[in-house]
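In the block that follows, a single chain appears as structure tokens, in the form predicted on its own.
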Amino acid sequence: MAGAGLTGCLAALALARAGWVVVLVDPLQRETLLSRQRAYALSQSSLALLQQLGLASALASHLQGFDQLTLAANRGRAQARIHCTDLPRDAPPAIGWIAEHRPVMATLLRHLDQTSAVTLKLGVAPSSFPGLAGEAGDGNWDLVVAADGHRSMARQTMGVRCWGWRYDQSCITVQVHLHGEDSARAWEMFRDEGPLAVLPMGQGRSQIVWSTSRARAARLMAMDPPSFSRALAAVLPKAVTLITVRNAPQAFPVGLQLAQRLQQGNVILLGEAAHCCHPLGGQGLNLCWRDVGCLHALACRVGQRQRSIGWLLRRYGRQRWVDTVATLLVTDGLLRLFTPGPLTRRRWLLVPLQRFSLALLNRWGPLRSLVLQAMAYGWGPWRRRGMPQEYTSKLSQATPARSR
């Protein structure tokens, strides 16, 4: 396996629990592996991902629940409300629950190191990798995942191109401290200069993820500390007041990207190698994810000898490209719809489509469950996993207690 990412990971315990035997290299070392400040809203799927693996239990303590979700657009003059009463009654009492990159990384590469069946090799550089010499790998290996990135050298070895495109936004992410939060309530506002996401993390902290034009990111990431608060004082929900940013704010360019293939000979492509999408309702995480479901599931048909290598190869590819397609293609078009820009001329007819919208969405209880469950689960025949309540109960004490 190449990368060692939240994604790489968590596939490289799926498949030692499936009974593989695993190899996996990175370049980064573990130090660099953890120090990304950043935090992720991991959705219902993702949740049972890890309870499957057995990481629930060591992870329940560092996540914290929303019950929550609050779509606002027109400088906040249109809003829709989804809660997590929308979802099925068996599922756990959360909409999402917010994770802090380094606690959960620093899990995974735990359990890496406790688990016999993977070697880690960090800090080595993937062209000494042999699973990855030549086109499309070698017989060394029976199967090499490729989870290295959006810029994926196993990728580019291969020859494997990309569809998509650039957005001419950026995406700023920083954590805050604020006041008049509810610790249960996560923002999704759409603003004409893109989505802003406003993450509770409890006490008080939050995640921001603010998508902006490429021109004022640059500008803002240039400012002095107190001018950067001031702007983004400017853009929160006027419901919550800045106290403090609580690290430096990181920006990042944002795009839509799908390889053109996920499978090659007996490479496939795992992650943001095989594509990448806007930020936009945290989608970007628990669709990779839910990729590492999909290859657990098949991995656990050839460990059982059920199945063959060349069955999941194929499967693999022909499983994820619904999801896949459908999630970028939706959240691409939720940019356009609500973010039009402010000097667009076809702003004027947007807007009254926006309000319809989330008007519609506020008081059809099905389509917000409809809305709910592709955001949860995926797109495609959804399937929901029981939780053992032991787990529920965990889960249950992340999260602010509310009626359902």
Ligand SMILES: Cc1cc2nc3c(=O)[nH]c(=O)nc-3n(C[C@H](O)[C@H](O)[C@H](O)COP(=O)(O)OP(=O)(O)OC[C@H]3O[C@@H](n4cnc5c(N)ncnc54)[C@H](O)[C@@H]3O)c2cc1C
Contents of the next structure:
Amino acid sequence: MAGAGLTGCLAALALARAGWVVVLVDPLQRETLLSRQRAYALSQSSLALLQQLGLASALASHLQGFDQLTLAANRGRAQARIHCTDLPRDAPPAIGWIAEHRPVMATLLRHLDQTSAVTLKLGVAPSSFPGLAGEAGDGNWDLVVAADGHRSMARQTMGVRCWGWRYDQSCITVQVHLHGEDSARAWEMFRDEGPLAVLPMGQGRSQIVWSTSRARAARLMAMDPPSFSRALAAVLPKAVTLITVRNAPQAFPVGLQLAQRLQQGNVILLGEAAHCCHPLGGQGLNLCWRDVGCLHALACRVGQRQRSIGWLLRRYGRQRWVDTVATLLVTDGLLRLFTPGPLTRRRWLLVPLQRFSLALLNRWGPLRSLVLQAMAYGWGPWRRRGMPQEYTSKLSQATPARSR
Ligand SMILES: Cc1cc2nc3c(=O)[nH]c(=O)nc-3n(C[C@H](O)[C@H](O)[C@H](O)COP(=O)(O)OP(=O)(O)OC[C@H]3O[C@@H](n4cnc5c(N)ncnc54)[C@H](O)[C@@H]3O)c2cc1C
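Output the form predicted together with the named molecule next; the form predicted on its own has already been displayed.
What follows is the entire complex, opening with the chain shown before.
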């Protein structure tokens, strides 16, 4: 397997749990893998997979659940509130869980270290990666999993091209302390320059994911800390006040990318090697982990000798299309609907459309339910799995108490 990011590490554990022997390689050293400053909004599908792989209890204390999501547009004049009661009654009582990169990565690496079926090779030069020497994989390996990120060397070696485009936007991520923050409520604000998310991390801390034009992001990144704080304070929801900025902001270019094939020969593309999307809606990692969930289900059948590896390869390529394409298109559609750009320059048309769609969402329960289920479980056949009581109650503790 190539790539020990969050997708590759979880996939290695999933394959090992399915009875496979795995070699996982990455050019980065352990500390570099751990040091990414980011927090993710994990969805119900991700939590169900962690539970299935026996990792949920180890991570429960690092997860901060939120049970409300406020969508706001047109400077807060149009709003829709989504609550976890819009999910099926037996779902864990949260819309999502905020997890910081470091503890999640550390937990996955610790479990990999403890799994005898996995050999973890970190700091390995790309030329010596197992399985990627040949054009479409190496015959010495039954399966080669490429989870080596959006610039995937494996994908390029295979000659698989991508569809996609870059947005004229960058995403700034930064952690802050807020006053007035409700630790159970996340915000997605649709602003003219791009969406801005406020993700509650508990104890007054929040992760901000701020999309803006590339030019403005460059100017913001060049600011001294007090000027950056002032600029950030001006764009936050009115309900919260910025107390301090906790770390150095980082900016990332954003785009949409989809590999034209998800499988070739004995290689499959997983996570951002296969697809990436705008962070709007926090779908990126969850979509990557749904790839892992699919691989795990197929690998279990092969591990139990019910099916062949050829079957897994064909099946994976087919099964991941609907969810992947739908998630990318919906994310892109929402971005275009709520951010004035080349396709939607006419504000007189856009503002009523935004108001109408948020009012509809706010008033119409079945629509909220549909939207939330798609966010929580992905598209295509929703594979919601029942969770044991012990796990559900651990997650309930991670979610500030609120009645459902
Ligand atoms: C600003 C921003 C905010 C985001 N917020 C969220 C969020 O709230 N929720 C969410 O779900 N997602 C979010 N995402 C998306 C999420 O970060 C990614 O989807 C996720 O990190 C992808 O994981 P990955 O393991 O597929 O790729 P990566 O994390 O890129 O890992 C790829 C790994 O492959 C290794 N590698 C590179 N080349 C090779 C090679 N040749 N051989 C072997 N290994 C190699 C790299 O060293 C790296 O360790 C966000 C993204 C951005 C940019």
